[in-house]
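As structure tokens, one chain now follows by itself in the form predicted alone.
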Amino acid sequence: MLRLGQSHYDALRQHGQETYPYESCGVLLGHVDEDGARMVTSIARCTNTRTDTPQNRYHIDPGELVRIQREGRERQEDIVGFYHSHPDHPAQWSETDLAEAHWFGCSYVITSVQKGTPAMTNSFELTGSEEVAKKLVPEEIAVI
């Protein structure tokens, strides 16, 4: 299970809105509660870094990436998940999706942007152990 506080679901699904035609994204930080559930504290915007086809694919600068995960680990944070947006698209994971997916036990957000308005969000866990072996399973987004 995802949870998050309305803020971080409206910020999210807006920056979807905001990159219409292209796509969003960004990283979710948080913990891990008790539960096992992945509790969202903050998230960061990304810049969506494809040249060739960004209106159907994202790509996260890898400096940009560590730069986030050391700033969350200075406020005792760590990456739960990572989000983006499907422009004209279902909020489904494809299998681009899938083969970029590494970050095994987090979530991958994606928000449907239809014709610029956010639609449908959806969340996907990376559940596996190696690359070969790996889904993106649907689990609940609990928005509190």
The other form holds:
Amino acid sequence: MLRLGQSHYDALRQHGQETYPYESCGVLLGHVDEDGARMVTSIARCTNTRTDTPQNRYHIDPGELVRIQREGRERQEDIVGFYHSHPDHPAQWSETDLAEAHWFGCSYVITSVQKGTPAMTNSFELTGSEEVAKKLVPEEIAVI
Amino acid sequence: MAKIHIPTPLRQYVSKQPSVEVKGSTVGEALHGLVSQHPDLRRHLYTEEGKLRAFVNIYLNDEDVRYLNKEATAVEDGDNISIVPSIAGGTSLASAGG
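Given the form predicted alone above, I would also like to look at the protein as it appears in the form predicted together with the partner chain.
Below: every chain and molecule of the assembly, starting with the one above.
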């Protein structure tokens, strides 16, 4: 389960609206609650570095991730997931999303942005521990 | 000693530590020190041929070692090494056109 506040939920959806018709992307920081849920306590907007095809691809500069991780450590936060948008496509993971997902045990949140307006938002946990057997499994989003 | 920061998915292989201090005069030596201490981590960082996996980025402080001297990049006491699996994706090519 992914647990996050209304303001964070609204912010990641708003980001997808702002970057439409291009994909937005960002990082979810927080901790894992005792019940195993990933609790988001802050989000970090990132720049989509895929300037060649930003309408259907995203990539976060790992250098930006190093900075976000460092700032998170200073607040006792860990990376618990990521988000991105699918402009005019469903809020479902694609083969590309699965192939490029490597953060096991983290949440991958996808917001469908239809004609510039955020529609469905879904979250998937990357399960497994090996590249050959990984899966993106739907998980509940609890907005608190 | 350099400090290697471990990303959340790989901490299960290093006794759940967020970072590990290792000796080594280069990035490669430090990483090999890390996987020697924690052998279960090795296959998640390296291919069977012993090369770093393509999606594993290694940063020395704020620099990608690919643009320094790769694994031969010199490490000094107090340096921070970050292991950063890549983050990417997007709608599939097949559906992107439809």
